[in-house]
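Here we start with a single chain on its own, the form predicted alone, put down as structure tokens.
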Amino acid sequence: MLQQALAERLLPPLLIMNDRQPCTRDSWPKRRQELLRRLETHIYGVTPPAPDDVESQLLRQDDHDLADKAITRQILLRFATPRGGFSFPYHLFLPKSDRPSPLIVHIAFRPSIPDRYMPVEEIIDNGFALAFFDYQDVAPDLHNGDFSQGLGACYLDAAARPDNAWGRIGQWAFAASRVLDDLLTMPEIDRSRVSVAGHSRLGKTALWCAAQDERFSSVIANNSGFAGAALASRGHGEKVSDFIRCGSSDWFCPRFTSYLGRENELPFDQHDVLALIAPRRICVGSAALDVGADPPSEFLSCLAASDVYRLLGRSGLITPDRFPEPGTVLHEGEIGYHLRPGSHYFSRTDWLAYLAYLRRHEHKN
């Protein structure tokens, strides 16, 4: 049943090299680079090299936060760019523990603590450290093609963006990697268990971040939809026209808009992004009423990417041969998936599912 549904999507093949040779385990690193180039060229744009150095400044620390369960810090990051220095703040919550803690880097919609999309105390109570930054502090989500502010202005000539210039998703992802640069210097963090997480457009961002930055051991993509976890070809969710209509096509490279009305002709699809994270862990969450994010296409994307996991000796998504019903949780494989009732939201139900998934896999290599 599921393989037939997947075959009907007519996806670009994951495991055929550009020279038409079958991809093997030995040739996967080369194939991985081919997929990265494909996604840079057609959807996300090219990410500039990481800066040579990231400086951090402690702005504030509370040693007795959350009923004395956590240490919290506000930290300002600075790094050089081709057009001068750039800085932005992030927050860190560390559970009081006698050993390094697993960490989640949350690309967040607001600087609020706690936030309606981020139950900080429950995350700490589950033994996880949490770092987060407000995406607007990195690249304002202006919806008008204006790159004269934020990180984009440090790298782009806003009046002449090439077809493969990075968009805001690439810039937010770049910032998450700079937060990780700083966090990996801290002895309180378990370097082997660092996740990046996001919801909606920031779920798309988390996936692209982890696809590029192999230091992240896992990624959490909540309701990420089109250009996130969901397959675009023959899907029933958002289309390129929706991003153009809303003024959000500048999340992507300029070439992305050339696929207006041509989603079934894309030379890539989102199983490519998930495959780039293999053999690391992915947990995708869908909401049954989130029509725009197209839950069946998110689920099938996880299934399609599993071919690469199996090539590399991992399990990918483990599921019965049927589409999931609301309330389904599939956490056995390296690709986890859940479908909850309700609509587009980053709920406590989602967070608790992701935490359970990460704990289940914490002792795996």
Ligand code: GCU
Given for the second form:
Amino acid sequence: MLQQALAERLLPPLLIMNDRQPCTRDSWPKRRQELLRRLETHIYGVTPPAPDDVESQLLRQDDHDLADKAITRQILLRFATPRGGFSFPYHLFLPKSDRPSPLIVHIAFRPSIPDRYMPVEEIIDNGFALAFFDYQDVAPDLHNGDFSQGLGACYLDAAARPDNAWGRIGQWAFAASRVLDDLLTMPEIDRSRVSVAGHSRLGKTALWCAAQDERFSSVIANNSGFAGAALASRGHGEKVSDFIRCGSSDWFCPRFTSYLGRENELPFDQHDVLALIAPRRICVGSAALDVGADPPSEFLSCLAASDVYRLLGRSGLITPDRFPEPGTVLHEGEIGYHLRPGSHYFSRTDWLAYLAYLRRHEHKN
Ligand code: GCU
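Could you output the structure for the form predicted in complex with the ligand, given that the previous block was the form predicted alone?
What follows is the whole complex; the chain from before opens it.
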């Protein structure tokens, strides 16, 4: 049943190389590069090279936070760009532990603590370090095509953006990698267990970040929908027109808008983004009432990306041959998936599922 549903999407073939040869285990690294170039060119834009050095300045530290269970730090990162220095702050919660902790880098909607999308104490209680930054400290989410402020302006002339110029998602993703640069210098962090997490537009961002940055061992994509986990081709969720209408097409490269009304002609689909993360871990969460994000399309792309996991000797998503009911949690394979009852939200229920998934899989390391 599921293979039939997938076949009806008529997806661009994942495992056929640009020269039409079948992709093998040996040629997967080359195929990976082909897919990365395609995604840069048509949707997210080209990410500039990482800076040689990221400077870190400790702004504040509390050694007795969260009932004395955690050390928290506020840190300012600074790095050189073609147009001068750029800086942004992030927060870090470190559980008090005598061993290095696994880490989650959360690309957050707000700088607030507490925050309704981030149950900090529970994350710490599960043994994870948590870093987060406010996405708008990197690039303001203006919805108006104005790139004269923030990280983008440090790399490109805002008035002359080429068709493949990075959009805001690319910029937020780049920032998550800079946070990781800094965290990987800290002995308190277990560098083999680092995840990047986000909800909605920031779930799209987390996926694009992990697709490019192989230092992330897992990704958490909550209700990420179109341009996130969901297949666009022949789906029932958002369309390119929805992004143009509300100004959020500037999350993408300028070429993205040329696919208005032509989603079925995109030369890639979102299973390609998930595939770039293989054989690392992916945990996708959908919400049953989140019609914009199109849960069946989020689920099917996990299934489609599993072909690469199998090519690499893993399993990807492990599921019975039917669409999940609300309340379903599928955590057996390297690709985890859950369908939560309720609407679009980064809920505590989602976090508990992701923490359970990470604990289950990371102990296999
Ligand atoms: C809009 C957008 C979605 C996105 C969401 C969000 O609704 O169209 O694609 O996921 O914002 O980020 O909250």
